[in-house]
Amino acid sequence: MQVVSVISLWFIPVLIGFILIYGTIKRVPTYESFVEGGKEGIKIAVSIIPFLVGMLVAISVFRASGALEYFMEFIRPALEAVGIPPDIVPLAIIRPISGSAALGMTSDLIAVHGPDSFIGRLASVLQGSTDTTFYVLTVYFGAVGIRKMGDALKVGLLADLIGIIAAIVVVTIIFGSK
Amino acid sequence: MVNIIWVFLTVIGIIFAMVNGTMDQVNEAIFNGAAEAVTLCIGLISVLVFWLGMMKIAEDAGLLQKLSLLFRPIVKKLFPDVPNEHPAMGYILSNMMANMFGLGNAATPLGIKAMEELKRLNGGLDVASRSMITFLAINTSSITLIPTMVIAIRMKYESASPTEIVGPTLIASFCSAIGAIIIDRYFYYRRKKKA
């Protein structure tokens, strides 16, 4: 699993490199672009605010008052008979709701278990390879009037369930069990 | 539905309190929480605006056209409703692309023109095509190159590697685009049969 390790590590700083290379040869004033699109970046930080301020400290009541140990106690053995963790749980079943909540629940779990630890790779993983399917449902098919949805939502739904079976599978594989 | 499990949670949470004599950690819990949203949100900013600059460089330089290029051979065979020339060929690629990168904000309003041209492809109908059901099928799985949202929360919490996950994430929302295609034709051909 080396190749994967290395893969990490290059990836961002050659595409970097790629870009400015690419963007020079273009004639793009880099810098300037750079700064353009950097401006968003403060816009999204800022906008997500209230959204992770509400989701957090839902979490946090939930947790704190023991009621997320005593829901966690129940579900655990038969999550465990099938290989998955119950911690990650709450956060599969908001990923395909609200991609904001999912962010607060991902930065929840990284925060109480470690971003190093099963769980805190596991819902890194699971956060960047699925996406809020009811969103993109309600947003796509609402903008342009489509009213019978067909098989949509359940093929949405699928595949998000298939990105949970897979982040579970390659972070086991790639990080082992721990 | 993101309501109800907002209060669902929440409430849950106060009620559990009462019964468990957890109310000290739930007062602590409502104002720490509120911190810390907040505080990892002003984290975010490093990175998002560092990446989103970076983004915005490739755009300007027509990367994203060019990798849309690469693209459009895979892209037609899962679309083959769609005609070669059809403008909505040309969103659903810049859709894909802007997703790819992880510009979200670009990627919507891309999508959502990919969507009305495939509801003019589809005679103006308020029934969801075939076409549409793929879009969103692919949509859904979302490939993303760098999970800059990640890799930033990781940051703030001390990671020893921070960008480990981004093999694993390609890996594993590749896995789950192809499952997505083979169920969104294992449903077309379900349809197929049945009319």
The other form holds:
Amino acid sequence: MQVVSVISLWFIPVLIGFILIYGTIKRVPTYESFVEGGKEGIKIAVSIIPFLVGMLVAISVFRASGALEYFMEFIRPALEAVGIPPDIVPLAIIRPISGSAALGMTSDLIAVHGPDSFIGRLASVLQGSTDTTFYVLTVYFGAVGIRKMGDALKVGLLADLIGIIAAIVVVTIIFGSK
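Show the form predicted on its own, please, the one above being the form predicted together with its partner chain.
Chain alone follows, minus partners and molecules.
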């Protein structure tokens, strides 16, 4: 474990140093390139703020309106019939929208049910096997000016659905159900 700690501590500084030395050897103006990249990064950060605000407002409205709870009560019987814990569904719904909201939900599920419970394990695997599809599309596509993202959205949500199903199947096979 000591070796891993040393590697993780030194990896980034060594990588940055290597890039600077390599750029200097190749006669690239490294400092000027760094400053130019920083300027571009700030422009991108400012340009994505409206997209982030819009997405965060939509998430807040969805949760505060009670729509999530209403939806959960509606599908609870079907979920219980197939052995999917209803507590995990809000995480599966929020994960493609917001990584930080999903992480908060995962933390809550683990705090309530325990890290070694079926729900705790399922929440952890689900967190790692899906992505923040709407966040990626909103922020990154918005930053570069792509407005038509229909196919990317379909593929991203399909990948999330497959990740959710795979998480349920794998956790059930490895750890058993509830």
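Only the largest set of C-alpha atoms that superpose within 1.5 Å between the two forms is called the rigid core. Positions refer to the first chain, counted from 1. All values reported here derive from a predicted model rather than from experimental measurement.
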Threshold 2 Å Cα movement between these two forms at residue 37, rigid core reference = yes
